[in-house]
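Next up: a single chain in structure tokens, the form predicted on its own.
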Amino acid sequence: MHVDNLPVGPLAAPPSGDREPTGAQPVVTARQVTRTYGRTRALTGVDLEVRAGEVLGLVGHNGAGKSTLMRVLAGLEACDEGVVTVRGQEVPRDVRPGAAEFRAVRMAYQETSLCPDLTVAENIWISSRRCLPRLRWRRAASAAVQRRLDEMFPGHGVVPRDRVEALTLARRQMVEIARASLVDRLDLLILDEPTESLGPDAARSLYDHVRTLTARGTAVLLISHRIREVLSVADRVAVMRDGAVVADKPAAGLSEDDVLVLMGAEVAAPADPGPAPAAVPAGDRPVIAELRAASGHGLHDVSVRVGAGEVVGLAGLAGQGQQEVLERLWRPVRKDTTVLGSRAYVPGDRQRSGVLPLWSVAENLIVTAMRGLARYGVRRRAEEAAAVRSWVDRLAIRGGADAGMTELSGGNQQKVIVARAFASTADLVLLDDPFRGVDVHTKTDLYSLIREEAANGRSVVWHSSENAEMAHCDRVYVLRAGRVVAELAGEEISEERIIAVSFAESTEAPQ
């Protein structure tokens, strides 16, 4: 639908009086839906109903089929078998992506769908041009996205003329979510891991907006590995396993353990750091990396020390200098930074800096280990294949070594990138929020992997947006506004302590 006389500031959600909530009427329904990619059966007969005016939480392990199902429900891919209905109308299986039947169904992707070389406003024009005036479209698109961002994420800091590639990962995610909601009619909004890149304040603002949408009758389908978050906002929870929905229950009365049991009994136990490693005073470890009163590029007089065989955490509120510390250690070109030995880096933005999309899982995984496995400069294919098999089996990477990287779910892509770093011979491994979008079972395995590698003498510097993960570290530096405001060790390291230090300093540190 094109509206030439649409006023500036279009695409705002219609007043609640114009669209009454429709109760339990289904918006989109899937019946015995299957989808296959080569040898991989991503969906094996899914039954799911999404109702107007509700938040449906969808959970499951990486590779359970969640993202594939969402693409089918959004009309981006056709199912091989089964039936998809939208507002009671059956959709032909040969329907093309972007068909009219799905125009009121919008999706915000975990890996953003934005064009990095274009501005924010230009991206909005591409996705919402049917609802924007042809004349002065740039002004209309800018006004629309500015208004929506202000509603969803107060204090977002995004300017419509900003190029997407210049935005932080969190701001790109905000634009991605706003983009998905900018349409003249919104029946279903699909949010795929929407808060993995967002700080707690932005996440709270998003869910406040979600409640506003559902009060107006819009359905919201939320995919997340953060089970507590899902239970706090969802009306109903559906659990996927091995390409099928195995449970569909009201969220009220469900606990996190209940959901984990439904996902698979082997993940029912919460992740536990396990027995603490034998305490080694930081001063007794040989120093493998160090920042000495480092300043510039977002840092102010930062001193960080990493000992051999030590796991060092970088914590605090998002965007306070943690990535800048990792960048200094990755490229130690300044005199205030010293790094001994080789390094491997797991980037926080896997699509821009981590995944080699045209390569297979095996090629992505082994590229950093080739030199260490070679003999006299000659590659040893058998040793490479054995290493790949070992990591694929160890991390249960769905699809196997021969799968293309773009065929994997986001969580499985992340497993490959983490495995690539640890498959190398690097003395220092740098992790920038490495478990974003990874399920709880895989997280537990990777926590154990980090501790094993540290016990073997490898050093790890680890930034995480989840403060609870810092309990797996030997020492933690808490950053605020580019400064180290606390250094915690041993029993001092806890989520509560990190939060307390972060906010206490936020009221005292100079702005």
Ligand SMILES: Nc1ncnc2c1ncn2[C@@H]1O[C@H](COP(=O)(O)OP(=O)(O)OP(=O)(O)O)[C@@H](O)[C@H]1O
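Having seen the form predicted on its own, could you give me the form predicted together with this ligand?
The next block holds one chain only.
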């Protein structure tokens, strides 16, 4: 059967009208599954059941083992002990990717698994070749992905001929999700943090589509750190902690706080924006960085001012010029940009531009500060070690200073990269949406870290795709299509306001 023949859209009749999760058949189950990597026990005996036609939300702190469990459930990796059954059949232990048992289980990965040098259509061929014709597959793949994207993300703007490399992060994520869902029979769709780089619009249409999938009997497993989102979409929520599922409850009746408690932390009022933004009015601070009517390279007449000790936010939908502003401040080569003092950068794309994979946590953490500590180009190791110790403790980096960087989970890697920037003596720290995929507790720690450092006189420019984060800023510039459409300060900064500004503009005068 070909993708083209797939029943799609709302016209498709659900195979069973019954939306009662309890009565549904289990699609995939895991029993007492364990998995260790070297010294890391990623999974310590997981029991989980995913049933047809339900949305199962999976939450847990960074490194809880969610992605690992998903790789086991999708047949990408064998487990050490325990049993995985698919549609009631036990799966042999020596499973390999692409095994027949797992044909109907598909996964959209946390770090997309597209080939950047290939076109979208060619990427589709790779993962969905079984449902494509042998000849003229390119055309079939293009048509299929185009239709699926139109269904899932209206107005996506992806052309199947495009090379993935040329797509924005959000579009890549859309293609990744569409790729996972393009198959002739889909029993289980796993979405590992699908909305982290999507805008709210795209996220909403994704969840609409998830509903039509479940209506046809497909199970959907959703992993996300946006707990509110999970609660609103999922039928059931499973909570993982330290490699095991510690709770499995219907979503109805759960509150965000309940989930946080289950995830294993004393709920420390996560809505509290930390130390109050400094009282000094923006105008009175000495300006340490400034963009004056900058244009070109995706910016149009953008003026941005950063005062000493100020936390300046760059908000708006993803990809509207925020990164370009950061880029200019990072490398102030043009006349319209002035930056006084040294800079440090926290990249959002940690796989590509954050992690130094051969090194340990300590080496990764200190590499920026090393230059400042050194005398005549010679390192001072005692000072470096002390700095590393204090930062590993301060951010509670799991694994410790001597762990290999790639042994850490995504969230902990991100902590190291944030620590790298703040461990330096930089006067201006640039944050490029670094808290994507970081669990709430870590986030809260990092927010207060930022406030403390600002109180000590450092300036921070912070781009975030999560509007709620902007509440921790003194001042926020909202960007759209490369222009500053609003500058909010103090009390004005609120999620609602930012969304209002970014969207109010976007509905009028499209050019």
